[in-house]
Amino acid sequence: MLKQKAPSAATRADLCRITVRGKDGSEDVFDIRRNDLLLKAAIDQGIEYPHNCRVGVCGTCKTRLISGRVSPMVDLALSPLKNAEIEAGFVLACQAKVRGDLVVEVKLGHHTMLPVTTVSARVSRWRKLPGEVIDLRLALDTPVHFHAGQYATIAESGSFTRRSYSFYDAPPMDNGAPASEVGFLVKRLPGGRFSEWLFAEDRSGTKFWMEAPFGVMGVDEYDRDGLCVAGGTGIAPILSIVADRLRRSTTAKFTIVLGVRSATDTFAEPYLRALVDQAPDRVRVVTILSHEPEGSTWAGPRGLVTEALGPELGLDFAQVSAFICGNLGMVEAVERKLIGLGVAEERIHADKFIPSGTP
């Protein structure tokens, strides 16, 4: 398959060809301004390039350079790319300034590019859970679209401090319109000066700002069982990407397996009762407990994320999508751990929380 996109404004030689090729034989091909950024141009253009953090921490936007040159701006051995791979070529396309015509390997989705755009919003609902988190709901002035396991940015009205949240919800199906209000689950971070502020009163009716969306996760087929692994609040994206793929496929099971600290997290049961109620033939849970008091009443597995992930689940690997969400340590290790479960390393779709580095 050959596509292109149509060229920006700029005059031919200010532009660079960029070829990108699929493992499965397609190749798409579109023009970006010399010296422009590779993720942030074919963003612009609509391109559905894999990406999350887009500052060069979280990796999603790794992509194999063929032939051609960049300038990295970052230094790779700092970067999250293994060293394995920057022999291989890999470069984070979020970082990579374009010099040339390139030729790169990397797996492009293709569902629409949604356009960020901000919006003014009122807290619709404020409702503490277990585990020190907050259901934070906002109703939006302006709907706004996004796609399962996306993020927005969101801040009080008037406030310079912003932070980064999942949505929960799935998006709506009815022919493509807007979600009128969205859902995020907030855990509270000691010190953290949004979180604390959050939890310090209820905030219903208060003016927020959001921008959305953002990033990119859940790319594979809709048909394909899914095994799900989440730790703590990064179990948002994961109910948005199952709820959403429960209503497009009539066959795909999925498996959640989500790690908090102890019984007192769980915060998470009615949203994943929901979806096991749902669907109780194709959505099962597996909550594993790291912290759990010896002694307690807890029956249920006790350990990291990594320990309920093995034969045990039954599933055929080798065929599963994988979707995970969590700090970076925990994502890298289930990365690390269904790889060599068999679950092939194009399937894994991953968003790891990155510290916003802002008290």
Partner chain sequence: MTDYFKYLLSPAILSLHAWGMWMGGNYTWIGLAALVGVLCFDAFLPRDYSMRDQRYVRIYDVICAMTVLASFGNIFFYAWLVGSGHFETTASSIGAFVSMVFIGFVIGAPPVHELFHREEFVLRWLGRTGQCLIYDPWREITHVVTHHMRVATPDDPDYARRGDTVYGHILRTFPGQWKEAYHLEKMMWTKRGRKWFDPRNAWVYKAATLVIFTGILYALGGLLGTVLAILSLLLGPRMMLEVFNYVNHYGLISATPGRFEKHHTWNHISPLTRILALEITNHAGHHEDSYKPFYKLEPDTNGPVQPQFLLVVLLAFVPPLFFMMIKPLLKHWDQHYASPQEREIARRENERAGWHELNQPDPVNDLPPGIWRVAEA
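If you superpose the two forms and keep the largest set of C-alpha atoms that fall within 1.5 Å, you have the rigid core. Positions refer to the first chain, counted from 1. Worth saying up front: this structure is predicted, and the values here are computed from it rather than measured. Compared with the form predicted in complex with the partner chain:
- Residue displacement note: Lys82 has its CA displaced by at least 2 Å between the two forms (rigid core superposed).
- Once the rigid core is overlaid between the two forms, Pro130 does not reach a Cα shift of 2 Å, moving by less than that.
- The rigid-core alignment places the CA of Ala279 less than 2 Å apart between the two forms.
Could you please show the structure of the form predicted in complex with the partner chain, as a counterpart to the form predicted on its own just displayed?
There are no partners or other molecules in what follows, just the one chain.
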């Protein structure tokens, strides 16, 4: 999978050899130019290096440096890495300038990397859903390829404000075709620059710019059963992943655990219903409410989303692939819980909705 494409201008002396060890004992080797950023250089060569934001805020490109030297662009204490991780030799690949040969530990994906493009688009749907969420669909002037679970960065034409949102659609049916329309679920954040603007009035027809695709969330064997855990609009990439996998496997079953605040937050219902209708015996949805008033008619589970995860789900935790999406605290709590239940660490795929803009 690693196409060796040495940059033409570089001589041997300028190249650094990067050896990537996976936790499973795998080893990949590639060369990049000295002083290039590790992540950018790897991606440019088509290597599926885990990443999200590419600007040092999400922590997805976390890499353990076993030997060799890199220079971080900013003090790592200003990054999402924890202090213990910094002391244990972790760096952020997107911020690391390569200064020599490296041996690193990180889990590379082995899918085809799709090229990131910027395209113009118009809002083809702007619909308010219960629970302060907007279903925003963009008709793209140039169709774009993406994998299930990936996300885009969008900005209104003329505005500096860019934000990231996950596609809720599965990639088009016929394998390899690009999508000419894409949809996002945008939660209103009180005081939020982009979401408040989007909520203020019907934005149908407004021109947008979209840069995509980003992220590597939906990777794992297709025939594995999936446990999908989402908080709020974190359901978007889960919808995409489950719809895609239902088509790709005839056997895999999916349990979707969705945490929202109250019984009135029903924004995800029609999308989930469509999934269940597609394969009633293979998709199951558990909704758990965190702020439902006492004594309401809700008969389902109450509490944080972690409380819905346990043996009562009747899953073989040692075998499932887990997909988690939501805000940072929720994702971390769910990861801890799942590891405790016996889910293998390398089969946990998470996407954190950290603030994607600047303050």
